[in-house]
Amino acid sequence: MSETTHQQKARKAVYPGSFDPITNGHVDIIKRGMKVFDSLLIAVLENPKKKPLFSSEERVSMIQELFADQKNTEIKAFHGLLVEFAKNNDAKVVIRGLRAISDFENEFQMALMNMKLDPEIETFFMMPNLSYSFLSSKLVKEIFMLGGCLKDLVPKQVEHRLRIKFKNKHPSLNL
């Protein structure tokens, strides 16, 4: 295949999320997405309606640490419309994870709205590995705050950052 043909077929996807914090479910989708697409832009959402535990800079840093050896990934924070972010970063595909049927209605609605806003952007739905189908960042934070075990739920680096963050925010907790 000539270089020109390969460049024309190169596919860049964007995987958006709050990643507060990134879980093994997210990591699973990212690793599998890297096998499907030539490059993957992990887009860390700055949502003014949410009060994240980690700043967008901390979330970007965590993800960069996890995927430092991957040449076909890029991690950026963003706010505003996802389709504009995708277009500004030359991505034609948005990856969305579907954990359960309850996710489908909201994700379907967002995919249709994104299609309305920019018909050139496609949504690519991926199911996580079965062992992560119940997992969410919110659940991870709750389990951690209540002293539960995070083994197999988040990467070790993320658990370490959770310990530091919660010790600083809640010094009375025995972590």
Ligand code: ADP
Contents of the next structure:
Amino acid sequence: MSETTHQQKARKAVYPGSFDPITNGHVDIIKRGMKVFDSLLIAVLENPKKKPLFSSEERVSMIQELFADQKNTEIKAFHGLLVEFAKNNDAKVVIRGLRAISDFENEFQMALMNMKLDPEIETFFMMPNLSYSFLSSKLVKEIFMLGGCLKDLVPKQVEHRLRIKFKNKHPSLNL
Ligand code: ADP
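Can you give me the structure for the form predicted together with the named molecule, which would complement the form predicted on its own we have just seen?
Zooming out: every chain and molecule, the one shown earlier first.
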């Protein structure tokens, strides 16, 4: 492999996650990632075991809508081994977001396992702005169901999709 090819590949990063739904914390990490890497592949995990609120197609399309004007971002659904997905998509870097110490243990374990599976793939950890370090998709769904305000927590389009989804699922709720 030539030096140039190697360098080009190193500049593409995969940002994997469930994104159920995407929050402003994820958006913050994506924007930071775009400053560091030439191109970003946002990989939406298809994991029916997690019983996501939104289908992988819905999650992909929500993210596509948000980053439609960014030429250097691509959004794909994936299942199976992340390192295989990264390799098949010519990416050598995986980005993960670190919120609090509580994220660390899981992320550390996963990064080391991925390193064992494919030593060519590096994991980069990025921290969001402090104001997003308490934010998770799970919390967003809970707050929404309880009628709380999602301002500053998710993009407007996502709040709209949540409203439609919950209306269909729970017609009796006044959201
Ligand atoms: P999970 O892997 O728990 O399903 P997500 O799919 O929601 O998590 O998130 C994908 C990645 O984004 C993970 O690395 C996670 O730590 C990170 N992340 C999630 N929410 C935030 C946030 N508010 N700020 C920074 N990183 C985040």
